[in-house]
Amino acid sequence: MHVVEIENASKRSSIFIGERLENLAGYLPPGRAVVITDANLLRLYRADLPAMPVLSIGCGEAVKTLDTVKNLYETLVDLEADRSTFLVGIGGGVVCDVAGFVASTFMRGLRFGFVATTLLAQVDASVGGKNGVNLGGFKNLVGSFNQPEFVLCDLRLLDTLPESEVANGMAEIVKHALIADAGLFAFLEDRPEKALALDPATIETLVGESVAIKARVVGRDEREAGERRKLNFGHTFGHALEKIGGLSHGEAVSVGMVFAAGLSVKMGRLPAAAYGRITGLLRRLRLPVSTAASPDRVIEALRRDKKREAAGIHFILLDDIGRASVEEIEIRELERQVAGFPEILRQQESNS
């Protein structure tokens, strides 16, 4: 096991990788404290669970929504928690950001830890201390800035989740290593089948690395005002892509860094070759490099995406495998851009 720790002014976040959940007792408060997971952990973990009282909310996307949240203030008044109350979210990347989002807003705010299941969870969704819910179907668009006070990726509970789940996670993983880290993509590049096989010491890199990128990027930039802004890079696209339905997170933003990448070299400032690797790394990873959905209807949900600035959106670009920058585009131009993206999607293929 190592630890992970992000420190800024609000406060100190430590993530444990290679805990295990039956020793979640040990890193609880004097006091009470609630769990509140979903209806599949329960299921298959019950018994490896402290005793206190436990929350179960549905599964899936479509239960990240203020009804939930509202359900889940009402049961805690019913238990009569109070400022003293510790919430526990165990559970992927919908159960932290809930539980983070009803542990921030309740008695205007509790103290809470997180026990991360899945593969997206580990090295996204627990990690960096933003939490909400969808609103209108659009993702995220109610939600705080709050750090949990701990975190516990347990990696064996990886074992027990499906293909597209492990999937999901790995399109996060190739996310920090492009804005981040070029060993960290050459290290996936050399064992993809690996990766998604799970092999323990594999992922324990994987894991490891992409909580150090984003522990230390959240570090210099907790409320997203400068360099935080990198780590939305394939997610603006990616949302759009959510919101009409049919991908998963991963899926969506597998896709959206293609478009970005894509993008990167018709501006000039990546190289072709590295977008066929790119590309090359997520088809081997079983991740789409593209999307049948209708430019027109990307472009709709691309205008009310909640990191717009008046007409223009800062969108995240790669100058080169490792290297990401910040550019202030106008929503015009990337509606110009998407609506281009089939026709710039094979003549990079040819390229590269």
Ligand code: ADP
Second form
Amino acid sequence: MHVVEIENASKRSSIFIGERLENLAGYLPPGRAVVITDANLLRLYRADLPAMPVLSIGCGEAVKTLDTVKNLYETLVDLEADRSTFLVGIGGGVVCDVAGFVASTFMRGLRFGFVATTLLAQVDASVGGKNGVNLGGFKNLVGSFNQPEFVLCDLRLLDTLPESEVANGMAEIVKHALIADAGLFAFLEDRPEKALALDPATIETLVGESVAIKARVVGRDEREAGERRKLNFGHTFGHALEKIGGLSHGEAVSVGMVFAAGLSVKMGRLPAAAYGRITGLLRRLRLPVSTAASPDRVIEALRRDKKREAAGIHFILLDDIGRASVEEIEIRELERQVAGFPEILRQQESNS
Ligand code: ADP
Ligand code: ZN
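For comparison with the form predicted alone, provide the form predicted together with the named molecule.
Entire complex below, previous chain first.
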């Protein structure tokens, strides 16, 4: 088992990579605890849950709403939960976002922990303490920063994940390697098949290193002033593609990383050979490196996504594999680059 400790101004948090869901009870403080999970996990893993009340929400991004939060508050009231009740979110990013938000706000805040059950939640949602729900078409518009006391990353739960969910996590692992750890990138380059097959030792290293990178980046910048922006690598373009539809988050981020890496080459920062290694690895991980979306639609989606920001946006570029920097780029300039980037805006022949 790998353990990564996160310390910030207010709290200490531990991420246990390789711990099992069955051992959850040992991590709970004395007193009452309540589980929040989703319908899929309940169906698959009910027998492994400790004996305690279980609140289940629906599955998928669409349930990340204030209505879901309100229902949970009301059920907690019915259960006579009080300030001493401990909440455990067991699930992927959706459950962690909702459970973290409920725990942060119910009675001005309850203690809480997570069991992260998707690869994406293990490498992404488990660190950084962001939680929240969507509102009016905007993702994560309402939420808070609050790191759980513990996160258990049970790697065996990943065996039941749909393939697209594994791809989502892999894209974020590649992102972490690209912005901060050339060694992790090389490790993945040496064994993409083992990674995709969820080989236990390989996954434990990938999740452990990825969590450590995110913890380091977030630790330097808890509230997203500078360093933390690097975690958005691939995401400006990725979110636009996700909005257009047809791609999962990880697939969209994969293409977004290719775009950002290509731009980095154009701007004379990244060697062309590094660009080749990046697209090569993504392909071997069966992630897309190009999109069939037209430049016009991408630009329109970029505009919609960024309408709440000023004319310039913080764009993440690569100086090398393992080294990123934040650059302020005007949206108009970015749009020009999208229009002039035929390599990735074409039929996905490489993805078939
Ligand atoms: P993410 O972590 O990717 O943001 P979600 O919380 O939306 O994602 O979870 C993605 C989907 O995978 C949901 O339908 C959820 O119920 C399901 N899921 C989560 N963990 C597992 C698991 N270990 N095995 C099978 N399905 C899971
Ligand atoms: Zn992401």
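Note that the coordinates shown come from a computational prediction; the quantities given were computed from them, not determined experimentally. Under this definition, the rigid core comprises the largest set of C-alpha atoms superposing within 1.5 Å between the forms. Positions refer to the first chain, counted from 1.
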query	finding
Flag for Arg297, CA shift 2 Å or larger between the two forms after aligning core	yes
